[in-house]
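A lone chain, given as structure tokens: the form predicted on its own.
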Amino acid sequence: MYIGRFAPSPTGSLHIGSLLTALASYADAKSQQGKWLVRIEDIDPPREVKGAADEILHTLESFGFEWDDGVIYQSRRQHLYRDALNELMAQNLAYPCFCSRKDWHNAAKIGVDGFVYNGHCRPSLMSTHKIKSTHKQAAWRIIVPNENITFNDAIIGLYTQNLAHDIGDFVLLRADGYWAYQLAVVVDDAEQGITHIVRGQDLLVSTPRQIYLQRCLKQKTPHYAHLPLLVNQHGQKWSKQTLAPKLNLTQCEQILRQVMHYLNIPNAPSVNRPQDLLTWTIQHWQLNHLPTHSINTEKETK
């Protein structure tokens, strides 16, 4: 069975980019008679906004979305992440890192997703590097191979990344005690039986790390489809950081029609409720008709 998911972080209100991901993932699942799950990714308390999780669920309901099974909250699943880390430690793939961010950034090159960790605390380099005595809490990193990770994305085609060259040994558990996104999402997708992941292209660069973790933990790799991003007039992705406005729940039909247009869904007839537009989208959904590049919302709405 097809099992998909929508997994927002409660760092603020949903915006039009969030709605595009929700609609696309929902339509892809339901067009294949699959299940669509909702997961709240609340493992970064310093970034969370109080009440945002409940507001997100209320917004989805206002637009007519219905999810299968109960909502999952990552904050209640930390024992699963600990089990996964223990498994990686047992394979001698995870190690403690005491580097301060400032120190290792100063010695690092820039990769495809920020600084590439130089491996200072990696066990194989311990003979050439001496770790300073410290009372600092360690972060935990995973050893990555010097090999290409390649997968076929349903929207953009083949994508390849060399983890050692482009990313470096990445963090699984932060020094502040919070779990890293990469580990948590892999554990949850496996535990929930997710078979297909439809999400934004901003997360494309994370996918090889997640595939590598899946292999290390002997998990199946889902099918991936990375959606084009909605951008503003400056070419910036609509997000909380670029001050994307929250969705106006008094204009659900108008906003849904706008997002359907971005997804190349044919114009729908008059409807009585937003749910009818979701049904229309499911009936006319074709993943291979989606644009592959960013969509400028200002140009598209003129």
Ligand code: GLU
Given for the second form:
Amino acid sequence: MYIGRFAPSPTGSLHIGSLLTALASYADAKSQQGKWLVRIEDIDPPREVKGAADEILHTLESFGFEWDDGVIYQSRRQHLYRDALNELMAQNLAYPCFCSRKDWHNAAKIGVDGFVYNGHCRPSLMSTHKIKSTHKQAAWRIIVPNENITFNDAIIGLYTQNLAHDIGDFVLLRADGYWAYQLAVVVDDAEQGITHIVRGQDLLVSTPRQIYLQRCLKQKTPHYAHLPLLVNQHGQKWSKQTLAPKLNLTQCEQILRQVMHYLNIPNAPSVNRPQDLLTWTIQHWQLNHLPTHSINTEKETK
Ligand code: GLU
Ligand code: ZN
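Requested next: the structure of the form predicted together with glutamic acid (GLU) (the form predicted on its own having been shown above).
What follows is the whole complex; the chain from before opens it.
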């Protein structure tokens, strides 16, 4: 059984890049008779935009997407992240970190995703039982191993990281009390029985951290496929920060055809409704026909 998902963060409206991720994850699931779930990743209130979650769901519906089961909201599942942290604490893998960002950034080297935490607060195993898990200002980090983590991505091929060198002990619970994306995503993917993850290449760098967490929590590792990003003329990923244009819902068909073109789906005949373009995409879906690198949406106009 295939279970896939689309997991937007409600930090703004859906844009062309997130629509590409939605379409690709949907087509990959449906072409294998799978389920396609939608999960709203609303665990970072400071970055959230009011109303964005509803707007995203409405946009998906306008483009003809239908999800299986109910929509999951991460903000309502904090007890599950707490359970996972407790489990990691019981294994002496998690520890509180009291460093301020300024403290540790000064001394840190740059890894593949920002600064590498130098392990300043990493306890000796002897002292972990003394640590108060209730300390308010602490962030909680996980101890990472000095060994390679490799996985075979369906689009990129083999990808390897050494978490100790490339990332450092990473945060599970932030000092401001919010759960880290890395922990929440792993807990939910496992709890929802996700077998296949199709998402943007901006998250490739996170995947070894997630695989490591899956191993610590004794979960299965799903199959991964990391999609090429849509970028602007400066090579930047389309996002809220790069002012991705809002999708115009009176032009769903044209926009879908453009995204299908980026995904190398053959031209579809004229259709009555956007759903028919989704069906066409499912019928012509082949992961190994996708482009592997970023697509500049401003260079090429069809
Ligand atoms: N919520 C993440 C985002 O919007 C995606 C998470 C994932 O697909 O793992 O970028
Ligand atoms: Zn610290």
